[in-house]
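In structure tokens, the next block holds one chain alone, the form predicted alone.
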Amino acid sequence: MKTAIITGVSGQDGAYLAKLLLSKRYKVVGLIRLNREGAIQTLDFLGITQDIELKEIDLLDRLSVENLIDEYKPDEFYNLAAQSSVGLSFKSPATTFEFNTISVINILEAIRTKSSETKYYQASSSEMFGNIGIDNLPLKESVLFHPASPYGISKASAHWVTVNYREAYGINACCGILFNHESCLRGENFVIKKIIRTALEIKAKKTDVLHLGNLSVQRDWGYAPKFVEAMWLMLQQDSFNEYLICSGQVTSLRNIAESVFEKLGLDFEKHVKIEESLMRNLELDIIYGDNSKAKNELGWDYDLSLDQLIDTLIKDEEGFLRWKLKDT
């Protein structure tokens, strides 16, 4: 039986990827923020919370971080934990740069010193590209990055760090660099979750209005539970490289809000507001990406249409918030 471990693991991505490796018999050591109080939603809602080991950690602790991987020795090691929150990050940089970096040298120099044969897997993050032009798109792995937030610089920073370990120590390290992907189990601060929960609350007549920003930018989003399944395929390969994992399709925010609101049968303009106070700083106007590499060299398998990704999402917060409300 292998052992891995999942940093983040209650987010969208850490529940998904711990039901997919707990499907193929892993030992399953997911790590939370300390002093968390509750339940875990998301791990309660796919029904593994008790079949996973969890432990309460501070990834800014580099002894605890050694301590953990020298007890474990895990086979394979997936860092999702970051502070995640784009708009978050404008609000607080120096704490997004700090935690979404130090935490990842803290990884890596634990394994490096206590655990070399473990396989790391960093969750780069597309917004790492940032203002790279028009010219520059589909977006491949090669495209030099130039972030527009504090967030896409921290990423940005992380990620480098890995490949720098990888080839200045040879620690078996790859990123995953991921674009928009979404699912019932996404934040609640999160715009496709946003805009689809309170769109099923308007027809429930729970509410009246959606409140939104810019929806003239342009995304490449994809479903989480198929993205995870490309983390766990980086780290069964022979040799480690980054990889862009998006659905290779670009669609408008407002065309998804358009969408949702009339398969649930409601008018678009009469519920929905826009507020400048949801305008960002600095704002990505059109990003999306190949993922070929990643199909060609990995196997992976993503074949779900826009069309298909909402009608899948709807479904799947319906039967979230049933589950909610049962649960309650």
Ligand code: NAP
Second form
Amino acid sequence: MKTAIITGVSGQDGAYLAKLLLSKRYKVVGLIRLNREGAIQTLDFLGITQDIELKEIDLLDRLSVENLIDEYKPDEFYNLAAQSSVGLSFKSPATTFEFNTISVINILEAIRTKSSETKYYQASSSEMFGNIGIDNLPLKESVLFHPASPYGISKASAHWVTVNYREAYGINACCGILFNHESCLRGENFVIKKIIRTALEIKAKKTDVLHLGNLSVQRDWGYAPKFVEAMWLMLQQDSFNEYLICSGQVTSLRNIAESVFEKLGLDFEKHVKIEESLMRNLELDIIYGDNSKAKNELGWDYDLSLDQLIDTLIKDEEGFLRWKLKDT
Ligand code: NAP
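Could you please show the structure of the form predicted in complex with the ligand, as a counterpart to the form predicted alone just displayed?
What follows is the entire complex, opening with the chain shown before.
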């Protein structure tokens, strides 16, 4: 039985990845932050809380991380914990940078000194590319980063730390550069989740208005349960590398929001209000990627159309809301 450690197991990707690894008969050790209170809704919803060994740890404490790696000597280590909100990173740049980079150094240093055969996955992000200009689209792994947020800067630093441990010490480390991926387990402050959740509330007459910021941004949105399959595939290879994980399709936020409202039979213009306070100082206008390296080298398959993605997200959110009602 292989052992995998997942940081950020309580998050969207951590939960879906834990479920995938359990289905492949891994022993899964899930790391959560110290003194985390309350039930872990993501794991409860997927029905896997009891199947995971949960451990509290401060990933900024080098010694604790070293002891953990020494104790488990895991076959695979998936580092998903991060302050993951771009918006929040503008409000808390220092804590975002500190956690998103120092935790990575602590883990890789512990792997190097205590368990050098462990395979390591780093959750990198398309936000590292920043505003790279239309000529570079669709993005490929070779495009240079020019991050446009404290979050993007922290992820770019962690990315290069990971590459450096592979090149300098031969650590089996790779980075998945993931574009936006969504599900009903996404945090409440993320925009696609907010649109679908609020539209369902409007339909149920629980509210009447959805406040949004810049609707003209264009992004490459995908489905989280499919994206975690790529993380696992990356650690099953003989060599370790960087891969863009994306849908390869681009659309505007307006298009997604209008489509959600139309599918639910709601009047978009009547219910959606644009709010200046939700606009960012610096925003990526358009970003989408080319997933051919992941498809060709990893055999990752992703074939959901945008329309199928929106249908799936609405159906999943309805299921999640029903589950929450039963749970309370
Ligand atoms: P998420 O739902 O926000 O989950 C983040 C996880 O990190 C949670 O388990 C959270 O724990 C944990 N965490 C945050 N701050 C922490 C701290 N100070 N100490 C310990 N744990 C902490 O994010 P996600 O969507 O699953 O994304 C997973 C990873 O992929 C992240 O690194 C994210 O930056 C990256 N990524 C995500 C996307 C995307 O579209 N989803 C795209 C590119 C890259 P709590 O539950 O206790 O808060």
